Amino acid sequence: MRPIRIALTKGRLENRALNLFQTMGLDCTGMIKKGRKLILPVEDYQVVLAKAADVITYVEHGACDIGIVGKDTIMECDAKVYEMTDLGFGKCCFALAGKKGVDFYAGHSEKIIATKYPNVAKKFFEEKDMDVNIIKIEGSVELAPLLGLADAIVDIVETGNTIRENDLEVIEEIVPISARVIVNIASMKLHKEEIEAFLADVELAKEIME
């Protein structure tokens, strides 16, 4: 039987997860000295490094049992996984932002929204009963209102510096975001004992780190 696999978002969440695992008392030598390896031994677990959206895919389809990924990716992908624990790090929020001094909600014309997160934006405006035209942008979404492509953007805001430096302002905060632990539905049944033990250790480590 293969070890329990933990899919992990590369980058900042990877570093924060490393701190979490070390606080849990796990031997993280394999992560620290990873080189270019993407599957790493951490005690009795295998840690799999992947892009955020792929973490969701690997966990949803059972290639990995557990995932650590941002709430933003969970919301956008709308995957069939169990969301178990808010890790409390990687905090930011989804926000609606537009040009400074412009009343976004004024007028009756259909608004154009640029975003990397079309599903999140669609749900947000559906709850407001607003008709909008959503355009997906892959790069710097702040450009869209500056170039006249969109009336506003839906994006992740952490410090707000990028928004302000591009003469935009937050119109409305949508939902807070942080790193979460997700679990494959079948794995929760097949490996219930091991996964519950992992989650219990995570909770203890969170208390120590707070």
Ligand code: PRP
Second form
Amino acid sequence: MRPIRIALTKGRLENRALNLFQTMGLDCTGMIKKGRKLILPVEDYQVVLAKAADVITYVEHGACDIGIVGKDTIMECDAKVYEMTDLGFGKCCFALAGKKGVDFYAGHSEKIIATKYPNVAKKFFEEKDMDVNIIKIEGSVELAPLLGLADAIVDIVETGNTIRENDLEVIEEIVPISARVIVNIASMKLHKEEIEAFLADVELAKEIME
Ligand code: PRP
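What I would like now is the form predicted together with the ligand, since the data block earlier showed the form predicted alone; can you produce it?
Shown next: the complete complex, the earlier chain at its head.
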């Protein structure tokens, strides 16, 4: 039987997850000395480094048993996985933002929204009963209103620096976001004991880290 695999989102969440694993008492030498390796041994686990959306894909399809990923990606992907716990780090929020001093709701023309999260944006405006034209952008979404491509963006705001430094402003905060632990549905049955033990250790570490 292969080890329990944990898919971990590369980048911002990586160091926080390392800190979590260390607090859980796991020997993280394999993560600290990773070099360009993508599958890392952490005690009896295999930690797999992947982009956020791929973390969900690997966990949904059972290639990994457990995932650590932001609520933003979970909301966007709408995957069939169990969301087990809020890790309390990687905190930010989804927000609607536009050019400073411009009334987004003025006028009757259909607004153009740029976003990396089209499903989240679609749901947000559906709830407002507002027809919008959504354009998918891959990164630095803040550029879209500045370049005249969009009237506003739906994006993540963490410190607010990107918004501020580019003369944009938050029009509305949509929902708070943080890192979550997800689990594959079949793994939860097949490896119940191991996964429950992992989750119990996560909860203990969360208390220590608070
Ligand atoms: C995210 C997000 C914003 C920025 C917000 O982008 O899309 O651009 O961070 O952070 P702040 O409020 O602390 O400034 P990220 O840096 O992940 O990269 P990307 O723009 O290439 O997607």
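Remember, predicted model here, so these are calculated numbers, not experimental data. Shifts are known only where both forms have a C-alpha. Take the two forms, superpose them, and find the largest set of C-alpha atoms that agree within 1.5 Å; that set is the rigid core. Residue numbers count along the first chain shown, from 1.
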Once the rigid core is fitted, tell me which blocks of three or more consecutive residues have Cα atoms all displaced by 2 Å or more between the two forms. 106-108
